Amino acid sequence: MSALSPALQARLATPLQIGNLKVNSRVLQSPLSGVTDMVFRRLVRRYAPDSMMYTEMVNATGLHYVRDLPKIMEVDPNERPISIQLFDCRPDFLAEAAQKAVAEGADTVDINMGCPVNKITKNGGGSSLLREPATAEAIVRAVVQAVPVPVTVKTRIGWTENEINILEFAQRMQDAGAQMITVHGRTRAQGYNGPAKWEWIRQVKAALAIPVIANGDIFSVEAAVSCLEQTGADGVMCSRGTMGYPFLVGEIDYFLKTGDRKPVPTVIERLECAREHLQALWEYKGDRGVRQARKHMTWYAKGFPGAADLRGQLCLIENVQQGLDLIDQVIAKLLDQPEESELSEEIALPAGV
């Protein structure tokens, strides 16, 4: 991998300055439904100490109608940055509703307007407001307006491959008062399908004066690297690639810091990280931690021998204990083969565990 040019790790050594809250990292985890509650990002923020947190999106409208606020929004008092990201078309009930974001706790409010699912979207939340640039630069005046900490905005480059309006849009939420701009590099017809365009989102750099934060295809240190070169971002944003790998943030924040590389996790280890996820989803949550858990130990659950079989089997856990169980024997016969990196043949589970 090649080192990041003089210029840029220079930029990149500085703090990343959001309106006046300053992070002591570069690289973001991504806000993400059923994913980013408070137990992954305590593995996240392990690895990654100094980078900003987002929790999962809430509804403003739900939270409108709502005496206490919902579960997806609480936040550790530690756990900071943290930044809780609201959806919603409505400039009033979001500017409500980012208010009660502050009270909990956020260093900054997020309004998602690039989720691209169907759900979202028919409501004129995430995505659709690339559509509708004049609500969103109301919705945005309306949130500045009422709390003290930094606005920003999650995005995409457009609807469609003949929709993008990126730039413009971009500049009408600068105008507006954001304070930093996350842009995914697809249009939502795309979903999540194809390369993500990184030259708009140079485009956008270029254009804006806020921070402009890179989002799409982020898997790898490598993949990170290139984009940082290739758009000039002031940050990255890791999504999909953190899923069942909680330690892929801080594998980059360490890379921009020090240009080199922390060590991989091992199988074992990301397998005791799996065991560790469930079971403090399992004492946060209960049993519908266990039944969330099942998505991010299939996420673990790849790239071994056994993992398959492992996969199938953990995708399918009625309680917390069959899924130790299960984690926990993979991680025996792991231990006695030895050497890890050798391993060839596909360890078998015990059926009906």
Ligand SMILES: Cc1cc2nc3c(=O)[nH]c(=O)nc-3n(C[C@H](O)[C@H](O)[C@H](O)COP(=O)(O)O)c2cc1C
Second form
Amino acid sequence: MSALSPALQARLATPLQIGNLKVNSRVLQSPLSGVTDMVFRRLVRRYAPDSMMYTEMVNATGLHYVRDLPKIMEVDPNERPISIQLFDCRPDFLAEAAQKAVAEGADTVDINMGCPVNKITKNGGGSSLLREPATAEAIVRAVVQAVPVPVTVKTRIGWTENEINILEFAQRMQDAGAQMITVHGRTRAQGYNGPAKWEWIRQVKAALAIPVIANGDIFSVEAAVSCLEQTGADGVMCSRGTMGYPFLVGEIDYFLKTGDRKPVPTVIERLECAREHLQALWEYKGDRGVRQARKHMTWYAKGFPGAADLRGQLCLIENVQQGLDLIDQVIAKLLDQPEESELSEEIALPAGV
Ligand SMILES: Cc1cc2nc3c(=O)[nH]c(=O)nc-3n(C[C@H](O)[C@H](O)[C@H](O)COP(=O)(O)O)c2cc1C
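What I would like now is the form predicted together with the ligand, since the data block earlier showed the form predicted alone; can you produce it?
Zooming out: every chain and molecule, the one shown earlier first.
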């Protein structure tokens, strides 16, 4: 287990300052399309009450043509701090969308300049903006002018291995008025494969005055500490490590604040969390929520005897009761054989893998 050096603890003891916003945590929950809805964020926040959370990315053009806000943009007035993330390539639509985000309660507006998905990049959004820095700059300027809250950017290190341009790009975003930048240490071409190259994040941090958040491969407390040591970043953002494990942001936050390790949840506690997640998704979105819950449920069902069988069944559930019954049966079995659930903790897989 990495220890928390006094130097790192001292460096991170002050709040994260994003423009005029103070955030009392150096650990952020990333935007994850199809995952970080209000239900998921509520679970993460239970364990990480001070952390910044992000909505799923919202299409600014889509927003321009509809009257009602999409459900993915919904924010609970009690969930703070919260950022609404937008994507697009049109500065005017993004400025308009940012105003709607602020009206909905966003504490910051984040612009997605990292999404690798073809559907997004072929329309000029997401990571394709790394190849269009002038447009990216115009976007940040327009959004900064449009809203009173800090505007932030989330991006990658470049389009391909041969086009790594994060140093110039990040500088331009800062000059355009961005108040924080999150760097995912992979190129667009990498997708989610290969290790994140934290070395680039270190260089961005050394060059910029605004806070720099490191993202990519933060799957554990140990990884977060190494990343903060290696990059000098102002904070870390957790992503896939939280899928089926909404405890991660809180575990890291607690360690950074106290130097002590939070007890990891038992298998039964994780399954109880899965159960609550399923029930809440159903209450929030009805049958669509149950269909969306299938993937979450399979992420939770890991690291205990019979987990593979449970995953196979959970990804087929047709209604909420079916899912709850399946989870309850496994919990009852584990309670009956406590030694198995104890043993399984030793073989529990790391979160998100
Ligand atoms: C299912 C999924 C959905 C994602 N959705 C978004 C998104 O809406 N906005 C965004 O900026 N990044 C999105 N990302 C990227 C993550 O926020 C993060 O940058 C990436 O997963 C790298 O971190 P990791 O290696 O810790 O997973 C998504 C990633 C995944 C796997």
